[in-house]
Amino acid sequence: MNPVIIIGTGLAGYGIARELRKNEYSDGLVLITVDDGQFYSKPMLSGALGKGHSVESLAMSSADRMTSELDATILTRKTVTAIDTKGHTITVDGETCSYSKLVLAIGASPIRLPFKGDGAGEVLTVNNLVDYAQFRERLADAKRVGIIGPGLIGSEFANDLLGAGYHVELIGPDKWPISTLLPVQAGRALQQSLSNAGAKWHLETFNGAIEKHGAGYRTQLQNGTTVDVDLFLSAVGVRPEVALAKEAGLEVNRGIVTDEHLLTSASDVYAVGDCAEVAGRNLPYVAPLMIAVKALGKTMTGTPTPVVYPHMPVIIKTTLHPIVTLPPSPGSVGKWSVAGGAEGVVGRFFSPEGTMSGFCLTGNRVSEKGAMIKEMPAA
């Protein structure tokens, strides 16, 4: 019989490996990664600095160590160039394999802007293991550190790096931080807080050219501003990994299509994670990723067993003011109710029928998450 074949070896990847083995799958199991294998948490690294965590401590298995574990075939720094979903086998650098079925778990990638200048090439993003120890070297001769994107990941690097002692300069169109997630008054409360640790904002302008300067760069923002750093990163969000899906023939959207069964277009080709649009919902966080590879480890062995997502609030790891927010879905009519301040920030959205459909919790008020979930309607 043909293995259950694996690509990626993320959480997506090794969650659904595991729960294979948990639903006693015990026929051959081949895991596929374009890196070394080690297993580590991805939603850690922008908070690892701020922790104590080393590169090294951050990862927590080997790929031998997880290859004993689930009694697998992990293939390493090896490339997947080809699905024929027809006939049931992949290309892994020019070699033919079958499958009996197959998992896309390949993640999501930085969205990587056409940045100018003699230093474009040299702005760092961090998505993976590599990145991360790229930055962390970069960092010991670093004071000063340039942001692009003042979203999520953005907000969460820069309290990393302002706890840890570094100049932290945000650069971004946005309004106000998070603004895909938080209203403005909660992004303005985050945004005082971290100016009040030494951040300076640079809101509703963007970057121009990317020049060397001297042993750092500088750019021209375009209100005119200076801005002269010792490394620049970019955090301007990410996109699911579509192409090879895209290029087999299967259904993408903004990530791969999928049922609730995280059944793909084609038969017996399954997209969970990153990379996944479950029902028309692409959810790049960990507790949706945990809830699908429990469904899909069912399903794959015999149970079929729909993803239902209940109420997920989304914790923003911005330790100098916290945040818990659960947004509304994107395009969903309805406005923020917010009361609060510079301490802490709570937001409820309702619709026009006055059904409450999110809310956020911020600086002092993060304890109330349990209140607030009893608030909301059932999912």
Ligand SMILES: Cc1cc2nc3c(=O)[nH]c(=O)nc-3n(C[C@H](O)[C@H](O)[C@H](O)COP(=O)(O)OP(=O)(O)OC[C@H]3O[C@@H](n4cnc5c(N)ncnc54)[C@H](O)[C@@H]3O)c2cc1C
Contents of the next structure:
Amino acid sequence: MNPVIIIGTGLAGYGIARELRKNEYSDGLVLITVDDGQFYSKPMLSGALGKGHSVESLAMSSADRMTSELDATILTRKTVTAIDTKGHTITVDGETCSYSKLVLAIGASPIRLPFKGDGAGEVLTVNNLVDYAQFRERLADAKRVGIIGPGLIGSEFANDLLGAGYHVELIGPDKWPISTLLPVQAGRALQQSLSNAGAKWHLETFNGAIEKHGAGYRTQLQNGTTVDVDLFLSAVGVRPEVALAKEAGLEVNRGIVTDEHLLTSASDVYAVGDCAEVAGRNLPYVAPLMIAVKALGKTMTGTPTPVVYPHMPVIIKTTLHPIVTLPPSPGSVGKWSVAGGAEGVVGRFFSPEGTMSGFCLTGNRVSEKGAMIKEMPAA
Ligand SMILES: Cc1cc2nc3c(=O)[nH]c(=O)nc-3n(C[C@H](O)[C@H](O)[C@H](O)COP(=O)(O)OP(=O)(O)OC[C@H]3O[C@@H](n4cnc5c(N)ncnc54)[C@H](O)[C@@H]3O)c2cc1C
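Could the form predicted together with this ligand be shown next, to go alongside the form predicted on its own?
Next comes the full complex, and the chain you just saw is listed first.
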């Protein structure tokens, strides 16, 4: 019998491999990854300095250890370039491999803005352990870090860098920090706390040009301010990896389209994690991913189990001003009702009919998470 093949060894790829073994799948299992297959927790990357983690200590298991733990074959530094869903084969660096079932756990890639200027090519992004190692290497000679993108990941990196004594400047067109997930009052409370720790914010202004300047970089903002730093990190969001699936004729939208059983538009091909759009929702976070791999492990071993998401608040690791948010779905009509101030904010999002469909808690109010979940209508 052909093996189950999983493309990707992130939290989703290794997660589903573990679930398959837990559910007593005992046939062949092959995992394939572009990287070196080390098992690590990606969310740790934006809080590692503060926790005193070296790059080496972030890698929890080597590909060799995962091979024996999972009783699997793990092909590292290999790229899957094509899928033939009718023939049940994939192409890996020119070779054809057959699968019984295929799982796409290929993640999401950082959005790369088309920066101008002679320093544009040296702007860093961090989306995996290899990127992070490069970032840490560059930090060793840096004192000033510019972060392009004052969203969730940018704010988390800013928090971490400030705690480690770096000078941080955050830049972006956004009106307030983490504006896609938070009401303005919550964003401002975070902005104030990070400012108190030394962060400089340049919101609603960025002209997209990064020039080399001495040993570092310079950007001239639309409002006339000049920002000089030793390195720039871009954190402007991620986009689900859909190219491979699209090329194979699978239905894609924002992510790889699946039904509630994680099945794509092709039989025996599943998608899970950041790359997947599950019953209309692409949720690039760990909690939905863990729920999805548990359900998929059962489905793939003979017990069809739909993904049922409970309310899953996102915990934002800005320790200087912690945040928990359950944002309303994108495009929701309604408005925030917000109370509190610099110490902490409580926000509830209501539809025009008065139904609560989201919340956020910041600072000294984050402990109210359980009570807020109870206020929400059933998921
Ligand atoms: C800095 C940072 C901090 C974060 N913090 C949080 C947090 O606090 N809380 C939270 O819930 N979420 C957080 N997230 C998001 C969370 O980490 C992701 O949702 C999760 O790790 C995604 O896992 P994944 O397995 O789907 O994708 P990935 O980890 O991206 O794995 C994708 C895998 O696919 C492989 N691959 C891709 N294409 C191919 C190909 N063609 N051939 C072979 N292999 C391929 C890659 O090599 C990789 O192994 C954070 C993300 C970042 C970047």
